[in-house]
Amino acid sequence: MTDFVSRKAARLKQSETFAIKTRAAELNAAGQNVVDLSIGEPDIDTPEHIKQAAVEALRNGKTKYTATAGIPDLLKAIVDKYWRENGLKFETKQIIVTNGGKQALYSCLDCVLNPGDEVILQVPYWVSYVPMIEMAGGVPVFVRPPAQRAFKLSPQELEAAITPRTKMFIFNSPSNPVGLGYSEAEIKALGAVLEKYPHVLILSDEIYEKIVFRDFKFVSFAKACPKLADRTITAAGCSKSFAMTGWRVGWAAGPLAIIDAMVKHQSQTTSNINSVAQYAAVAALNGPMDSLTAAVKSYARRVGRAVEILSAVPGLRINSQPIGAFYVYVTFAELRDRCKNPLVLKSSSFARYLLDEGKVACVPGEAFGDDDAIRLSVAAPDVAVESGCDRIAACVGRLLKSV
C-alpha cells in the first residue's frame, strides 16, 4: 500500500523527540530504569483552577462547535494578555486559536508560502520547523551561527541569507533547543535588517516567553520592532507555561489578511479546537500565576544543576548558558576529537550509546540541524535531572578510559 502514499508524505519522519521518548518508555516497561530527559513537557500537573474551569464548562454543556477562530472569551483573553504583558495591541479578529502552537506555526506557513519560497532558519532549530516548511512547499535556508558565539544570530548573518525568494524569517526566543534569548537591543538590530526587505515576513515563535530566568527580560519581536508589526505573526500557547501540553491550545496573532487566511484554512481542516479546552485556557490566561512562578524557579534550579555537572565533564561543553525554556544543549565535538570512538561520530550514535549504556534518554542534535550536540530536557524531577547528568558523565568517563 506504500505506492499510494504521496512523495511528500513519504519524506516525512516521526519527530525525533517523540521517537526517543517512545524508545525510553519501551525500555522502562522492560524494567530498564531509564531516566527520560528527552521530551519538553512540564513534569507538573495542570493547575487546579484551570481544570475546574474545564469541569464547569462540561457541566454547563459547553461541548458544541465554536467559532473556527475561537470562543469570544478566549480571543479577548489573548488580546488582553498581549496588551497587559507585551505592550502589543490587537483586535480579536487578529487572533486565531489553534490545536496547540504547532498548528499555529504550520497553518501560517501553509497560508503564506508558495512553492519555492525560502524561509530563513537559525541553526540549531526546533525539530518541526523544517518538515513544516517543506510540507508547505517552502525551502528552508539555514544560517549557522558559531557555537563559540553561543549560537546567536548576527544581523550580518541574517542579511547575507536574504534573497529575492525569501518569504519568511522564523524567530524563536527563548529558543528550543538551546534556551538562548535575544535582548530588546539584539532584536532591534535584526529588525533593522528586515526593515530593508519589505517582502520578508517574520514568524515569531514565543511559546517559552514566560519561562525565563537569570534576570532575562523577555520582549516580543513585534514590540521591539513596531515598524515590522504589520508583517510579524506571533505564535504561542498554553502548553509550556501552564503545563497544558495535552489540552492543545495555541494561537497566532498578526496581520488581519494572514489570520483571516488561517481561519479559512482551519475551517477546512480541523474546524474549532476542543471547546472545553478553550474555557480552560481562559482561566489560565486570566487566573493566578503562582504555579507558573514556582515551576520557573524549579526549571532554573534544574538547568543550573545540569550545567554544573556537565560542564565539569571532559569533552563536553555548554556553549550557551540557558536563559529560558527548560533545555540544556550540550556540545560533544571535543569528546569526539579526543576519543575517536565510532559511538561519538554522530549525535544519533552518541544518544543511542547514552540510552543503551547509561539508560538516559536525550535527543540527538541532528534533529536540530547540528550533529555535534545533544539536548537534555530538565522538565523532570530534580532527582531525575541529577541522576541523568551523572549517568552521562559516567558514560563519557568510560569512553575516555578506552582511549
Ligand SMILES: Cc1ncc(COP(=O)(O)O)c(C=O)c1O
Contents of the next structure:
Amino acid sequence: MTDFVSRKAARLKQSETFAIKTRAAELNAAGQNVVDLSIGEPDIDTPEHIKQAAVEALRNGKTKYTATAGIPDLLKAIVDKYWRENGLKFETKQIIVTNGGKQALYSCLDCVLNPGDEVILQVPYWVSYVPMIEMAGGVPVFVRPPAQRAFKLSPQELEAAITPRTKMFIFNSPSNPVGLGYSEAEIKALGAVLEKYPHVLILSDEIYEKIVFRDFKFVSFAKACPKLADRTITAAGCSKSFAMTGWRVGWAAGPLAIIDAMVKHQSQTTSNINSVAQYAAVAALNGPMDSLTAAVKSYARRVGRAVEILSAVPGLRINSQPIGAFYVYVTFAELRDRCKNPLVLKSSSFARYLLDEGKVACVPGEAFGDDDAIRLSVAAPDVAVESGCDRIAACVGRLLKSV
Ligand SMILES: Cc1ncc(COP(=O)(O)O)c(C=O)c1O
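Now show me the form predicted together with the ligand; what you just gave was the form predicted on its own.
Entire complex below, previous chain first.
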C-alpha cells in the first residue's frame, strides 16, 4: 500500500519530539522510571476560568460551524491584545484563528510559496518549519550563526542568505529550541537589512511571547520594524501562554491579502476552529494572567537550576542562556571530542544513550538541524528537572571515566 502514498507525504517524518515522548512513555509503562524532559508543553492544567468559559459555551449551544476566520469576540480579543500588549494596530479582518500556532504557520506558507521559493531559517530551528516549508513547495535556506555567538543571527548573515528567490524569512523569538531572544535594537538591525529587499516577507513566530524572564523585554517584530509591518505576518496562540496545547487555538495577524488567502484556504480545509475552544480562548485573552505569571516564574527557576547543574558538567556547554520559552539547549561537541565514544557520535545516539542508560528523555539536536546538541524541556516539576539533569551529569561522568 505504500505505493499509494504521494512522494510529498512519503518524505514526511514523525515529529522527533513526539517519537521520543512515545519511547519514554513505553519505558515508563514497562516499569522504568524515566524522567521526561522531551516535550514542550506546560506542565500545569488550563486555568479554571478558561475551562468554565468552554462549559458555558457548550451549555449555550455554541456547537455549530463558526465564521471561517473565527468568532467575532475572539477576533476582537486578539485585536485588543495586540493593541494593549504589543502596541500593534490591526483590524479584525487582518486576523485569522487557526488550529494552534502550527496551522497558522503552515497555512501562511501554503498561501505565499510558489514551487522553488526560498525561505530563510536560522539553525537551530523549530522542528516543524522544514517539513512545513517543503510541503508548501518551498526550499529552506539555512543560516548557521555560531554557537559561540549564542546562535544569534547577525544582519550580515541574514543579508548573505537573501537571493532573488527568497520569499520569506522566518523569525522566532523567544525561540525553540534555544530560548534565544532578540532585543528591539537587534530586531531593528535585521529589519534594516530586510527593508532593502521588498520581495521578502517576514513570518514572525511569537508563540512564546509571554514566557520571558531574566528581565528580557519582548517586542513584536512588526512593532520594532513598522516599515516592514505591511509584509510581516505575526503568528501566535494560546497553547504555551495559557497551558492550552490540547485546545488547538492559534492565530495569524498581518496583511489583508495574505490573511484573506488564508481564510479561503481554511474554508476549503478545516472550515473553522473548534467552536467551544474559541470561546475558551476569549476568556484566556481577556481574563486574569496570574497562573501565567506563576508558570513563568517556575520555568525561570527550573531553567536556572538546569543551567547551573549542566554548566558544571565537563564536556557540556550551554552557549545561550535562555531568556524565554522553557528549554535548555546543551551542546556536547567537547564531550564528543574528548571521549570519541560512538555513543556521542550523533545527537540521536547520545539522546538514546541518555534514555536507555540514564532514564532521561530529551530531544536530539538533529531535529533542529544541529547534531552537536540536545534540548531539555523544563516544563516538568522541579524535582524532575533536578533529577533529569543529575542523571545526565552521571551519564556523562561515566562516559568520561571510560576514556
Ligand atoms: C516555535 C514554535 N512555534 C509554534 C508551535 C506550535 O504551537 P501550537 O501547539 O499552538 O500549534 C510550537 C510548539 O511547540 C513552537 O515551539
